[in-house]
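First, one chain by itself in structure tokens, the form predicted alone.
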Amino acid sequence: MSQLQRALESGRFAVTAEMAPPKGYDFSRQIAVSGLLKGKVHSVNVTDMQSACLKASSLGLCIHLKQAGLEPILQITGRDRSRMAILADVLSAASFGIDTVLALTGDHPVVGDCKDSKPVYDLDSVGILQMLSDMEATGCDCGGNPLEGGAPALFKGASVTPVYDPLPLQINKLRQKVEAGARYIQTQGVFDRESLCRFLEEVDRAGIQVPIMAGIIPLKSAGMARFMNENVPGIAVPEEMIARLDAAAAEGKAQGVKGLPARLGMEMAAEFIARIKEEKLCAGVHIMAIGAEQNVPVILEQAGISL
């Protein structure tokens, strides 16, 4: 059992981080930043070619993840892999006892670096849940063939949009991720609690039972913030927010002082993770620090939690 699994089904705080592959074959940083993670918290998630921006695969860092002691979620898109090809990648990550994963539909190569590349979407994130719980269940492969040796019993979990127009169709959404296996949800980012507790009530409403984690993203900068709402579906930045990052910044021009914007994103951040964990309102955190996940365990710490 996992040690997420372990944390969510005994209800503690889970904290997981993010964690993207190279553009290319050298891990050193990531393998040098899965240190100062360690410890810190209960899994690390490895995208898989976010935003359709081709990268090493995310099976690729799993394994180096965890031959350095971290506990890697398999990130699994639909978008460039067969039904097949997903569960050959399935097999081999348990191979490596890689037992958590986290299926998602995928962005559309259009929008990323590539975009000659056809998409593939065998199965979107319902699908791709469906096919692995079937798979647990039978001990059969996709075609129905019997697995040497069985199946993997694997922790699976989905992702949701708290902040999406019409809400309703997400949390049908959401049911379907649950119905087909999801055991735990991590959200996409959320930065108020008001946007928070608003799709919670929802998700209580339709009497939806999982563990759900909220996303939380660290802010870097106003800039940031504006490009985020101008261009990443289902993220909202409050104006409040954006207007105390541009006061950090005309703050630190002032001063001469560098790094003010990041490090009041970072306090934000703290805030309003030790705001959830205070109020109960979450079963915990995931952090996508984006590219800088040597910030978490300052994150973590200043919010006042350890596992």
Second form
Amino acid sequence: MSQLQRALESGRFAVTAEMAPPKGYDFSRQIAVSGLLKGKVHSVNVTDMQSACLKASSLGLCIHLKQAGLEPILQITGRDRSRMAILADVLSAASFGIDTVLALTGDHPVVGDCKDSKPVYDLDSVGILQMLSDMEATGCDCGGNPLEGGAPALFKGASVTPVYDPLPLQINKLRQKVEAGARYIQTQGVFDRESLCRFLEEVDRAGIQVPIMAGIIPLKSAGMARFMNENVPGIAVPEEMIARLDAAAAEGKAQGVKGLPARLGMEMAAEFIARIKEEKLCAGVHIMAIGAEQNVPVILEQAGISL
Amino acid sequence: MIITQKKPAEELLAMLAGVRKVALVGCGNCAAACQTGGEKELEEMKQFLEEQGFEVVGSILPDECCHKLLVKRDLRALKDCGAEAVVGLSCGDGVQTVADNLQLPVYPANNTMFLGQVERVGIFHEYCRMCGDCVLGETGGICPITKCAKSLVNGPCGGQKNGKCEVCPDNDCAWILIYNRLQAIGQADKLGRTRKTKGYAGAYYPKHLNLREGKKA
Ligand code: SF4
Ligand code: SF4
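The structure above corresponds to the form predicted alone; please give the structure of the form predicted together with the partner chain next.
Every component of the complex follows; first up is the chain already shown.
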């Protein structure tokens, strides 16, 4: 049974991190980082060519992580694979004991780095979840044909963008994801209590019952925050945080110390995580360190979180 | 309407390498409206090819170029013109319909772009991708297959920014349009009831439709 599932079902504060496979075939950095994350997080999402930029496959790194003793979450987008290819990957994953998955629609190839690639979108996030639920319920594949030895039991999740206008449209899609079988939700990066709570209130009002893990992105600099505000859909870093990062950069310059903004970013992330736990706002957090996964254990320690 | 666009002249000239005598076939319907195959464009093409040293030995303008019997009838006018090749100023369907009726190479002068709405003269927008399983009844009459860059049937991805699509910021996010429209026509409750998946078992091509089947010939 999925560790994440066990944590969420027993009401413990769940923690997941996120890692991208390499752009290449040398997985040594990812494997080294996995050693640092072991015992600190319940599971690690492995992205499926995030931002439509070519990487080694999610399944590949999931297998490496599983063999290193971590629980990977297989992220699956509908961008590059038909329903057959998705199901085939899920079955292969299950044979390695990888049973925790997260379904996403996926960024379009034209926003990525291999623009000529054909967009597939046979299924969207809801369609993927439904296909997997149907498989579990019937023991049959996407064509209704029986699987030898039956279907694997999966713990399926989905994502949601909490800062979205019009919000009812996201809430409605969230409902469809839950109805299609999502049993946990990780949010896109959210930075302030107010935005998070506004979203959670809407979820409550809609009567949607599912554990929600707040997405946390530790900021590295004011520039990164501004870039994300401009370019990443659903990201809204408050101006006040950006000003603090700017001030940290100025202070570092004056004192001749490097890395102050990143340190502040980690502190702000840790404060927010501690607050989410203390006020019981969410069932857990999902930390997206974007290439700085080695910082995740430090942030968790600062937040006073251990499994 | 089938929306077409002229190919670059060099591309057409490359196809015509080695040819001297050319006949032209336009289309009085869609291509005429798209300014790619009407009377004026046939005249311009004739002039252009003659400047390039070709002999234009015939030119016809069928009412519509995708109608086999009609094209067959009109092509009789080119029977003895001595053309070595034909240039089709129509959509891809029209070019092939001409070729079905002739033992000559037929070259396309146009690229066939999409099935579109004519907003006004010279302005066209794609509205339907002819998916063969229309969902407009569930989406307030706005097509998510065509207007959403990912053809999503269960609501939006997270990618819109200020109501614009992540794929091309010139386009409105289809699902925001659908949401607003459903509100406006009092069908907000339909939002959660779109399809979980859309099947593609019927999406193989080429497709055929025969309304005469089962009837007396
Ligand atoms: S759903 Fe869209 S693409 Fe399909 S037939 Fe209807 S309008 Fe055309
Ligand atoms: S932004 Fe809107 S229109 Fe564009 S792909 Fe996403 S849902 Fe479709």
